[in-house]
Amino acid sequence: MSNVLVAFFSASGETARLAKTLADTVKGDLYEIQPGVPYSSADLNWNNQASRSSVEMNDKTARPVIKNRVEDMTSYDVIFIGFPIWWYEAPRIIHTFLESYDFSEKTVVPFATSGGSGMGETDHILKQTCPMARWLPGKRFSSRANTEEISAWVKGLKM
């Protein structure tokens, strides 16, 4: 693969670990989607309906601000987008990321980490946010997935 970006959002470091392994495996550039206001432990308390993450996930129009930008998105043909699963889907900051660039003529592949839930309707939801991209099916991994597991998944993708 050439011109690959592995973009990820990681609230606790788990998705960051997986993204690094993926970037090393596909020899892609690594980019962290950083929130303008970092999430605290209290923000991530999914048991509290008033926590920041709960409020965002209950509002489908929420678009948390991203602190940084990809310097030259036009140079990438394939973008892997990683995130933790929140409430059976991607966090709202992933929608902010997808709405911030032109993904026409790009292949986008989601990947996720989760303590137990699967991808749910994530692929379908993200495609609605960014319909101009060519989407490949996403996959949920353990944050400790090894190079062999990730390589087998990537080889199975219809790039």
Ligand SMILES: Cc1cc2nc3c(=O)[nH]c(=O)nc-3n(C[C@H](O)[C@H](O)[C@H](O)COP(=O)(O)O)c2cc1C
Contents of the next structure:
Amino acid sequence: MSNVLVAFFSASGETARLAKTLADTVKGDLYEIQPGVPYSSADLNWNNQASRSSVEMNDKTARPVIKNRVEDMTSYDVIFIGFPIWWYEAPRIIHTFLESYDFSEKTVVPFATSGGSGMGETDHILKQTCPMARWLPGKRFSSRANTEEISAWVKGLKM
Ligand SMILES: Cc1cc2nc3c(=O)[nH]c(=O)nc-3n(C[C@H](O)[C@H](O)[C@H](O)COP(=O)(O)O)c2cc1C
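I have the form predicted alone already, so could you send the form predicted in complex with the ligand?
Below: every chain and molecule of the assembly, starting with the one above.
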């Protein structure tokens, strides 16, 4: 696999760990999607309908600001995008990321961690934001996923 970027957003570190293992496995560059305003634990409280994450996830048009950019997106052919599942889909900041670059002629592969939910409609929802990319099916991992599980998945991808 050549010219691979592993981009990820992680609010509490689980997806970050998986992303690092994946970047080692595919020999890709690692890029963390950093929110302009970091998420506090109060922001992440899904039991509170007024918390920042609840408000964002209740608004399909929410686009939280990203503070850092990928230096040269044109140099990558394959972009893995990792995130925690929030309310059965990708956090809105992933949509901000997808709208920040030109992904035409690029292969995009979602991956996620969650407490238990699968990808559900996640792939479909992301594709609507970025229809010009070539999407491969995304995969949800448990936060305990090991290197073997990740490399088996990568080997099975139809690049
Ligand atoms: C706001 C919010 C919503 C969540 N919604 C779900 C969900 O719908 N299904 C699920 O299995 N886990 C859900 N989770 C749990 C996270 O997906 C899980 O803890 C994930 O591994 C966290 O990754 P991170 O440490 O990279 O942020 C949610 C967590 C948060 C903070």
